[in-house]
Amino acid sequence: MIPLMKFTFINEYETKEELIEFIRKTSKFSMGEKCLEFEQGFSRFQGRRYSVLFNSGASANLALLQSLKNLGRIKEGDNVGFSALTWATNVMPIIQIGLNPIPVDCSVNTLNVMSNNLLATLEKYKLRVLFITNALGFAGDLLNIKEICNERGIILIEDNCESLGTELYGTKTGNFGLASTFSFFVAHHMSTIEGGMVSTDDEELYDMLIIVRANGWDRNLRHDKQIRLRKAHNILSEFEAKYTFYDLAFNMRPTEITGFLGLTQLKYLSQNIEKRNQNYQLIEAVIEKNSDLILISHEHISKLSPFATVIVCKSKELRDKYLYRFSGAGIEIRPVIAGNIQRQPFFKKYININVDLPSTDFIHYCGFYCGNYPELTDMDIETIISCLHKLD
């Protein structure tokens, strides 16, 4: 069988064994300096001034929402617009902290909101924030987005947990928006086994992340931010500040082997995203050749960075036979990440609003994915080349 993903780790051995050694040798495993050390690494690698980890990619989307709301950038009954093709926990803390979801289309040529897309939302809705989600390596036209949400005083932030290192107009998908989240979860192009990241270059909000991520207090901040927060306060003593909360916050620290693990993946993540760019130019070329499939569009994009390996059929019929095709061959497949957001049983329990996302529903019953990683053999390649021949 061709799994999503064969190993957890990249460079799983060597991995393993410096993570044995660190768990010997370390006397703390709570949050401390070897998770400031990979925000400080990821920061570098991303081009951002600042980087707040925290246990889940999930967790950083619902800490950002909540900070945004907290600093009074964002308040409740806000219409948050979103990538109608996304994960569960990009839509839920939006429902959570209060803010009204609106699906955006995403373009089939490219799995992402455009700025077509974008546009024609906002002929029926006024938005506060679009939370766009980078899809599966490739992206919208970034650039483009930017310039509306900017003119039309929109927050734009970017789920880039997918697309982790791909570039395009000079620049990498998330660094277009006020700030951007990342998941280290098993699958992903780094892996600390769970694990998120929030990057940003507003020192406010990357402050406010630090007091949502850690039950509201001020114990991680800079001494002299501390000191300011106190005294406009009135927090007199070190003993009263230990235990004083300012304000909405959740528990969402991670561990030190968070941390250690992050800084490890670090290190093979060029190499990693060059791999997997090798493998996808390979498919990428059989799917091109047939007129069964249709090609997704990254012309716009300087450096890919593929997550998996994308197939969207012309017709769910077609559809159908190649998953038979795949699942015969013993190739793991799957829904499009989690196809339109908009059918899932919590979407429907919660949000009374109905969009038209003609070209999101297309993805949704015309595509599935396959793995794309550094493991894949020539021989999985080959496998996986083979079903995409075109039908008889």
Ligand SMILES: Cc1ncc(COP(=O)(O)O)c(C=O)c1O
Second form
Amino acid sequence: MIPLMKFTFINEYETKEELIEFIRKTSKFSMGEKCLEFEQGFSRFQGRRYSVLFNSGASANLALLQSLKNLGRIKEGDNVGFSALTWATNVMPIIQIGLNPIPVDCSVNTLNVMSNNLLATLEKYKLRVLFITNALGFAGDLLNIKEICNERGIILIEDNCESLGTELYGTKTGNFGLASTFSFFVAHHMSTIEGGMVSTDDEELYDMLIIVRANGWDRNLRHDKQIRLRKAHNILSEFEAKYTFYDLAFNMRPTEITGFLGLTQLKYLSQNIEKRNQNYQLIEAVIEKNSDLILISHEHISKLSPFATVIVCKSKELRDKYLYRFSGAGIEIRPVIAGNIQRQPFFKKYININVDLPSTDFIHYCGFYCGNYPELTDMDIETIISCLHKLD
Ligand SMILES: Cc1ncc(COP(=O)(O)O)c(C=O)c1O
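Can I get the form predicted in complex with the ligand as well, since the one above is the form predicted on its own?
Shown next: the complete complex, the earlier chain at its head.
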């Protein structure tokens, strides 16, 4: 069996040893200095000023939209464009926050929204926000997309849960918009078991994310900011401030274990990305030679950080045959994320829209993926490659 993921952590043995030691010594398990240290380390890695740690990537997405709403930068009923090929909890928060989700088609060649897809959507819909997903370690032509958003006053935010470490146009994915979200769930580029992050350079948004993460109170804000907020609301004593709730929020706090694991795994992140890249190059060389399959284009990407190994066949019939081969060889497989999101029951239940999404549909019916992670052995890669030779 080649599972989607073999271990929870990269360098699992060392990580568990360090975690045991941490648990033995620490007296505080609820959110504290390890979370803060991880946020600072992550900001340095990503090249952003601020990062806020959450208990999941889904929470990060929900908190980001709630924060923009609390700040009055978006309002109920605003149109939010999103990549039609994404994960459910990229879209669900758009609905939960009372916004109007507009799917944008994704290119078969890059698996992502390209600027021409965005322009086609903008012919029909006016968008307030574009919540783009950088899918599966790949990305669209983000510089052009950013330019279009800037020209038209569209707030660009990135769901980078699947593309941590990918680089293009001289920076990392997740640095093209106002803010970006990340997931540290098992099998992502780094794991804190469960965990997520929002990164941004915008101080006002950073402060609101901190409020939204924990009950709507001011306890985790910097002291001078607490004083300002309390003054504005006429909160006169520390006693009263303890239970004053300033805006709509959740409890999405991580624990110190999340923070500790984040710091540990951050040390191994580059090594993890490098190994995934090496694996992908070996597999890609075989895909390239097989005319049953479509090669995913990444010439515009200077550093690829593969999330999984995605296979897109030229027809559904071929896809079904390759699925059979992979399953027969004991390789665990999955659909390409949530496929065309419009086909998902939750979307049909709440959203009355039917956008033509021919390319995303093609990926939905003709694609699948298997795992790509550092612990794949030479034999595992051989087995995957043996399933990728052209069918007779
Ligand atoms: C694109 C995308 N967004 C959001 C999420 C949610 O992350 P989490 O599982 O940490 O809640 C995922 C999870 O895989 C994802 O792939």
